[in-house]
Structures are given as structure tokens and as C-alpha cells.
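Consider the single chain below, provided in C-alpha cells and representing the form predicted alone.
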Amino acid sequence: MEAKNKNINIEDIKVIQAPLAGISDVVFRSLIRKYNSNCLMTTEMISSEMLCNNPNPRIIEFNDFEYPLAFQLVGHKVDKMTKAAQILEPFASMIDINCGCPVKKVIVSGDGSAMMKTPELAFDIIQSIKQATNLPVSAKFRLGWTKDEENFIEFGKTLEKAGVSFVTLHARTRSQMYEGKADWKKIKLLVDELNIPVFANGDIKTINDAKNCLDLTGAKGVSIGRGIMGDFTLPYRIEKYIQDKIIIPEPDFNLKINMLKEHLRLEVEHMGEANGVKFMRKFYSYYISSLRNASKYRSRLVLMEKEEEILEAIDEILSIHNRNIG
């Protein structure tokens, strides 16, 4: 099966939905599209080894209305990464190479942000994929391995020479993981050095964050990940600001609760009740973060195992909220 309307116009991209392992599944991406975003969607990180061993894995599930849709590959073997890209070619708008994941189980084999230690290997992978497919290729990476080993400019130049269409820079080092503050000033340094578009990533959770980051860096656009959790309208609202300077208010608590209920329903339909309910536990704190005593309510929700029970508790939370502001 080949995807419909998978062509991509990179010039039109202002916002990228950043891949989030264990988060940005087909339901997550579909809900972003429901709220009118034209952002570039990205799948969860896909292991090239796994894909070559099982050319039809569940993780590449998609809907036609998700496009444009990038498929993100992780790996360090030229032959495996190339074969995986060929398997994905009928479905993908483009291939994104993960050179930024800092998680230990990924970097231990030389994948993810460990690729920044072997820029020549990243070069070979990108060139091989471009020669073997007709897909555009992008890459996401970090500032470097540690603060003393920041090589993002040299790494970016290497990828540019290899032929990537754009890069995304997460403005933290691997050693920082997701701690500390993203250093947007470093993104500007990369923008000034490259002739291809650079997208900014890290700590972009509001329209104001996007505005400040773009003003400072001059980046082509932004890549947002965790900011979307609990607010599927964020990509669209940022796009409207970038394109038209229109500021659309963030959703109120009632709309966030409706998003939560729909998200739960769709994940249960997708995974079955037991797995869907378990999967959703990581999202509750994002949806109800503005609520007084949010941690108390989250603690209750994560112990529940039935969809109906959770929906009743959510309605109770909404009722308490509306009484408090009434």
C-alpha cells in the first residue's frame, strides 16, 4: 500500500511536531490534525534494525490525513538505515534521521545523540539514503555530547554537505538530557553558519515562546514536542502567529477536558481498554495542570483501570472546577 498525497513542500513548513517516543502515536498525530494544524508530522522514533527484521511493524501505522508525514529513523549502520528508508519510501513524505535522542538504551549502541561523535558516519548514512530513495532527508541533533564537546556547527555543516533539506537543533547537550534551559542563542549561531533551513527545538510550549525563539534565532520555524501534550491546538496557534501575527488564546479548561476524553476514547479504541488506559496515564498531569490540587486528582486517575470509571472521574473534576470559578 502506498500513501496518498504524501508530497511535501518544505518551504511551507513553519512548525514541526517533534517525535516523542511512547507519545506521538497515530492517535496523538490525528488529534493534532483535527485542530487544523498544517504542521509537519513526525512518527515516533523507528529502529532501523527492527524495521529491517520486521518490514511491517505496528509503529508505522498512519492515516492519509496526517500528511505531510516524516518517518524518523534511528540507527548507526549504513546498510540497515538505507534499507529501512527504502521500506518506508512508499509511505513517507520524508525521512528524518535521529541524531539527538539522549536515552541510554539508544546511545549505548552508537545511535541517537551518540551519532554526534561520528559525523562522518552520519554523512554516509544520509548520502546512502538519498542515493537509494527519492525522499528528502532531514536530521535532528543536539548541541553536542557535553558542554565541553559542543560540535553542533561542525555537525550541521557535515549534514548540509551530505544533502539534508533542513536540520532541527535541540538546544541542549546530550548530558543535559531534558534538564536545564534550552540555549536558543546557540541555534542562532547555527542559522548564521548554514545555507539550509534550521528549525528550533527545546522549551517551546507557548506562542510567546515561539515568538521569542524565532526573534532571537532567525530560525525557519519551530519543532515542538512536549508542549503539545495536553493542548493539541498549539501547533495551529503557533502557525497562525507565524503566518498572520494572529494570537489565538490557549484552550480553556473545559476544552482541555474534552480533548482528554477524546484522547482516552481513541487510545482505548486503538489499543484496547487495558493498554489504552495504561498508555493514557502519562498524559493526565498535562491536561489538568492548571487545576488546583492537580497532583491529587492525577494520583486518583492513574490508579483507575476502566475507561468508564475514568470518564466519570474526569466529569467530576470538571464539575468541581466549574463550581470553583462560578
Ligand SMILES: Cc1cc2nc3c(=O)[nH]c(=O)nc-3n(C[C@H](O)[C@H](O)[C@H](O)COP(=O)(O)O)c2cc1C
Given for the second form:
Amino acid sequence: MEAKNKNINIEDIKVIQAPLAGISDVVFRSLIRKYNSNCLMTTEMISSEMLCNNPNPRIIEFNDFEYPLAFQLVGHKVDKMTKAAQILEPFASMIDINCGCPVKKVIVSGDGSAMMKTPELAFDIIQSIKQATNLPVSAKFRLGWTKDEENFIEFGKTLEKAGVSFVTLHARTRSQMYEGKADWKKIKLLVDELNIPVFANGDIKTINDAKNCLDLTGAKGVSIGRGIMGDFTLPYRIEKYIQDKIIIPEPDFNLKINMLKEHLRLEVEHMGEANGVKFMRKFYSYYISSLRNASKYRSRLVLMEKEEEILEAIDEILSIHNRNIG
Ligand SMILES: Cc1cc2nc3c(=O)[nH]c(=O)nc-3n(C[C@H](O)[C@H](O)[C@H](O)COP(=O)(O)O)c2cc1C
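Show the form predicted together with the named molecule, please, the one above being the form predicted alone.
Shown next: the complete complex, the earlier chain at its head.
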């Protein structure tokens, strides 16, 4: 694929690939581009502390056809976050600040969604990165810590004042983790209060979801995460709908299986057979979810250790499927 210019025109962005730790690596993002999407890619969250100690970790690997590409930073120390942004400046289209991660090992030190409890710190980090680099900065956050402590509007206003170019709202609280339904109505409240673009995030898995969410919220665009797992065409299909009102059908099972095989092959090439095979175990259930006996097949696949053996099993699953529908 052709190398692209790293500069971003935020006006053009309608779809963002949401950051997914342990999922949205360089291979994952490259496959989204292969299926034609112009979406803004986002790396997995990158610890600013780790990056300051090791400025060249594997997690920052990327291809230049991926642009525009946001590097997401997680951390709560102004100096470390600023230094990390400076390290990334030569290759990043922009920096996204993680103010939404709910997991314990992240929040204990005040990072991720814990930043919503220290808006003044988020403000300082954003201002400092903006002063120290020429990169646009965005932030992704949740509704608040708990249902009774929702502060997404005040938090969004604080970040707007600090100079973020846009925000992404994951319409759940920290205490919800990934449970329950994302409350898109809250996104509309934020859209109404801010003068910068807001991207809607949470439970957008189909073109219809994107349409309903945008109609309800008036958001500038959507940020999609888990919906891409098992279907790399989703960002492109949503873009085509938003831009041209064209509905491209979901890929059929044969195409999904081809995606799975290519994903497996590229991860094995990228990280070696043992790690690549282990990494891919997170994805099988997404690729084969439409099968009647999906969990039985998944349980078989996750025990396998050799790429060749997995490819044979996948072909067998495909031929059983094709025989059953034929
Ligand atoms: C496995 C996994 C890893 C995630 N990693 C990150 C991350 O690194 N940074 C972040 O801001 N959000 C992360 N998230 C949250 C997603 O970006 C997104 O906000 C959430 O999954 C809701 O959107 P969705 O319903 O489209 O998946 C992660 C979610 C999952 C399921």
C-alpha cells in the first residue's frame, strides 16, 4: 500500500478506530486500511512512563500507509506525558489522551478514567503537550466515575479550554466497565455544550447503530472498537454510509474466514508463530460468531499451537459451513 502524509485534517474524519489494548496493533490497523477505510487509526494505549524509559518499544510500530494515526498516551505525570508526546512527534499525526480506561492496574496510579477525578491535571497535561509539540491533541473519556458522579460535561469543557481538537465520549461510567448499554443520549448533552467536535463511542457495531447514534446525538462521527473485531470492513462500510448513504452489506462467512486466515498469517509473520498463535486466540469467537456451534469450534482452535494446524481446522469449519448451507 502507498505511503501517506502523516498530517491530519480533522475536518475529514468521520470514523475513528477506537484504541484497543492488546488488539489494535500494527497488523490490525493495516488490515483496516486494506479494506479501504480512511478512518483515523489509534494505537493501543501507550504508557508514558514506559515510553520515557524505552523510546522504541514494539507497541509503537506502524506502517506509513496507516496515516492518519493517533498515538494514545496513558499517564498522569505532566513531565512524562509531555516527554512521551515529544518522542512520538516525528511519527504521530496527533496524540490522544486516555481518560477512560477503567481497569484496576491503570486507575490505581491515577491514570485512565481516574483522570476524570483530577480535571486540572488533564488540563495541565494537554496544555503542556500543546506547548511542547506541534501536534493536535484529543482525549477520550467516559461519563464519569459512577452514575452519581457523572462529570462528562464539566470535564469536556475543561479539556476544550485546554485546547483539545476534539473529544471522544464512551457513554458508560467507569464503574460500568463494559457492562450495560452505552447511553448515547448523554453524548447529545455533550455535543450541545461543546464548540469542538465530539465523537460518539460505545456499542456501535453496525451501519444501523452508527446511523441511529449520529441521528440521536448530532456527533461529528463515531469511534468504533469491538465491532471491528472479526470484520475489518466495518469502518469503511460506516464511512460509505455517512458520506454517500451507500449501504455495503456485511461480509459473508467466506470473506470473514479469509480475513481470519490473513490476520493469523500476518500476526505470525509479525510476532513469530508461538506469540502470533496465542495472540489470535482472542479473535476466533468474533470471526465465527455466526456459526451454530461457534463455541465448540473456538474451544478447539484455542488449544492449537501451530499455524498450519489452525489453518487446516479453519478450512474444515468453512467446508462444514458451506455444506450445511449448500
Ligand atoms: C480489549 C479492549 C481494549 C481496550 N483498550 C483501550 C485502550 O487502550 N484505550 C482506550 O481509550 N480504550 C480502550 N478500550 C475501550 C474502547 O476503545 C471503547 O471505548 C469500548 O470498547 C467501547 O466501544 P465499542 O463498543 O465500539 O467497543 C478497550 C476496550 C477493549 C474491549
